[in-house]
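A single chain comes next, written as C-alpha cells; it is the form predicted alone.
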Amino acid sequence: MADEPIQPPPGDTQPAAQPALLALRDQIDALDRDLLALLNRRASIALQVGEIKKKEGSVVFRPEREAQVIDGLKAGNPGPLKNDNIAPIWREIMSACRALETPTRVAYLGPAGTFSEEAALGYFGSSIVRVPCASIDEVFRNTSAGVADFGVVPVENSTEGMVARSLDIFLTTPLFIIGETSLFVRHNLLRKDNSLDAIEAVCAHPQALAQCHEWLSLHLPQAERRPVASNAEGARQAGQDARLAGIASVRAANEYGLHVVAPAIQDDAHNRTRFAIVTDPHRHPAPKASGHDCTSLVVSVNNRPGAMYDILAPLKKHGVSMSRLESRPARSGQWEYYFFIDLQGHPDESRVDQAMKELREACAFFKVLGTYPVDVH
C-alpha cells in the first residue's frame, strides 16, 4: 500500500543522512580544506623564518616563543573550543613546522611506550626523531654527546617526590633545563594472559612499583616485585612470559600486546610525573623571558646556625617565590645536603636578579640548573 513505510533492504541497518546533517558535513569539508591551506601557508612562512634564522646562527626551536604563541591562542580564545585542547593542537602544528627546517632529535627513557616517550611526544609533538635511551644516564649522555638534541627526564612525581638519580645527575652534567612538562600517570597491570592467576613477578621500574604499592599488597602480595630500567622494559618482558606482569600504560600494552589485566592501579588517582627538557647551553641558548617562568637552582650551605635562613631570606627581601624547596645528601660523610630550589620568575626581572645574586654569596656550592616557561597546558 502507498502509505506503508519504505522496508531498507536486507542488512542495510544505516538510516539515510538528514538534510541538515549532510549540510553541516558539507560545511566542515569546506572548514578542512581551508584549514588545510592556512596550515600551509603557516608552514610556507615558517620555512622563511627559518632561512633567516640559518643565516643568523639562531636555533629553530624556541620554548619561550611557542609558550607565548599558545597562551596567546588560549586568552583569546571564543570558544566553544577548550583552553586545554589549544597547547596539544598547536605544538603537533608547530612541530610539523618544525620540522620542515631541520630534523629534531629527542632523547627519552625508552623503549617504546614508556611515559617518558609520552611526555616528549606532548612536549615537542611527533614530528620529531624519537631516541630511547636504556637509562636515564643514557638520556644525559646522548644530548650530551649531540646524538639528540634535547632530552626528557623525570625530574618529580607527586606521590613518590624526586626522581633521586636525575637530580644526582643534575650536579655533574652540562646540560641545563629549558623547558618542562607534566603528566597524569595512569599505571595499568598489563600481562600475556587475562587473568591475575599464577603471577610471580611484576617487573616495573622502582617509581612505579613504589607508587602501585597499596594495591600490590592487597592483590598479589605473594608476587615479587622486580625493579627494571623502565616501564615500557617490564611490559616487554611479561610480553616474552606468561609468568611475568608488568606496570605500563596503555601504550605499552598495545606496543607488546598483553591485556590490561587491571587499570589504573597506582595508589594515588592525580598521580602526575614532572619532567625536565634538557639540552646543551653552548648549542642553545637559554630561554628568555616568557611572563611565566621557572628557575631552578642547586645549592649547598655550610652546616652552621642560621645557614637555612640565609637561602630564604634574599628571597623574601626581593619578594621571591620558591615553589619548591628538595634535600639531597651530599655523600660527603659529613650530614652535609644539597637543596634543589624552584623559584618564580626569570633573571632578567630584576628582583629575581638581585636575589640569586645575594643567594649565591651565601652558598658554598651554587649551580644554576635553568630557567624556563612554566608547563603550559
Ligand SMILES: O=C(O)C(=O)C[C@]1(C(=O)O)C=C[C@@H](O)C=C1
Given for the second form:
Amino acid sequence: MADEPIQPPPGDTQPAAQPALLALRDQIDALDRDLLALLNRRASIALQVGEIKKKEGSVVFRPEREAQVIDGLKAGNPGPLKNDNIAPIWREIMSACRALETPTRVAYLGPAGTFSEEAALGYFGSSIVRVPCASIDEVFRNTSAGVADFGVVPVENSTEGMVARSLDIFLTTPLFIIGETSLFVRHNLLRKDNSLDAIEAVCAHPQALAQCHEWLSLHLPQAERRPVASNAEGARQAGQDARLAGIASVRAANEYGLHVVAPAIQDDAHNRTRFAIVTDPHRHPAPKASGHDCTSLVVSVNNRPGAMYDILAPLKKHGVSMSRLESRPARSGQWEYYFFIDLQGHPDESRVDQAMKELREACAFFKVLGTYPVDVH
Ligand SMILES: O=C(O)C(=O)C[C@]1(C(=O)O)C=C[C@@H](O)C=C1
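To complete the pair, please output the form predicted in complex with the named molecule; the form predicted alone was given just before.
Every chain and every other molecule in the complex is listed next, the one we just looked at coming first.
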C-alpha cells in the first residue's frame, strides 16, 4: 500500500494568519517594546527615588503615594482599558519598582495558597519576599520582631462578621494599620479523588467551615467538619489522605495537586474578606493623607446611660462619617464592650482631629489602630 501523507484531523490546523492580523501583531510588538522601554525608564527613576530615601533614612513603601498614582490614572483613563484593570496592573509595576529600591518582606497566614497570601499579593504585588506564618498570632509576632516588614491579617468577613482573634490582638499590639485590602472569597471543595463519595472529614479553617455551613449540611451531612489552622493546611492534609477533603482556593488545589470536586460552595455568593496591613510604628511612619483615608479606632466607655451617644456626638458635631462600628465583649464579666470604629478621613484634617480629641475624652479606653488610604480597586 502506498504511503499516504498523514493528514491532521479536521480542526487541528491553524488557519494561515491574515495579513491584517499580522500587521496588527506587528503594532502590538512595537508598542510592547515601547512599553518595556518606558517601564525601564520608570524603574530607573524609582531607583533614584530610592537613593534619596536612603540618604534621608526614610521608608520605601508609601501607601498613600501608591493610592494617589492609581486614583490619578483611573481619573484620566480614556479607555478602552477598564478602570478595574488599572489597579492590578499598576500595583505590579510599583511592586517591581519598589523591589529595586528594597525588598518588602510580608507575613501572612500560610502555607502557600491561602486567601491571606492572595490578599498579600494583591496589595503589595508579586515582587515581595513571602513570610508564611502558622497562625494570625505569628503574623503579628513576626512583624513585631522585624522578621517581616508588614503583616496581612483578616479582620472581617461579609458572611461571618469579625475575625475575633485579629481584633483581640489589636487591643494590645504595638503594631498599627497602614492599609486595607479586600478579596472575593470563593470556596471550593478539594480532594484527591474527583468525587463526593466516602469523604470522612472536611478540613478547613473554622471561618471557611462556617461560610460553607449550608452546602456541607446538604451535600456532606455525614462528614466530620474538622477545624485546622488554615484552608491551605486543610488542602495539604487532603492531598495526603483520600478520605479527607479541604475547602480552599483554586490556587491551593494546584499547589497540592487536588481536584476541584465542587466549585463555589460558600453560602453567600458575594462572600468578601477584608484584611488589614500592619507594621511597626518604630520602623514605618503612619501614611500621610491621600485624599481618601480611613482611621480605625478601638474604644470603650463605662457602662452608663447615654454612653453610646457620647461616642457618636463628637462625630456628628464635626461632620465625620463612620463607615464601621463593631462591638466585642471586654471579657470583664460586667457586660462591657470594646467598640471598633472606622472613621472616614485622616487626623491631618482638623475636623477629624477635633472629633478624635473629644471622643478620647468621652472614653475609658481609646486606641488609634491606624490611619491609611482606603482600598483602591
Ligand atoms: O514615589 C515613591 O516614593 C517611590 O518610591 C516610587 C513608587 C512607584 O513605583 O511609583 C514605589 C514605591 C512607593 O511605595 C511609592 C511609589
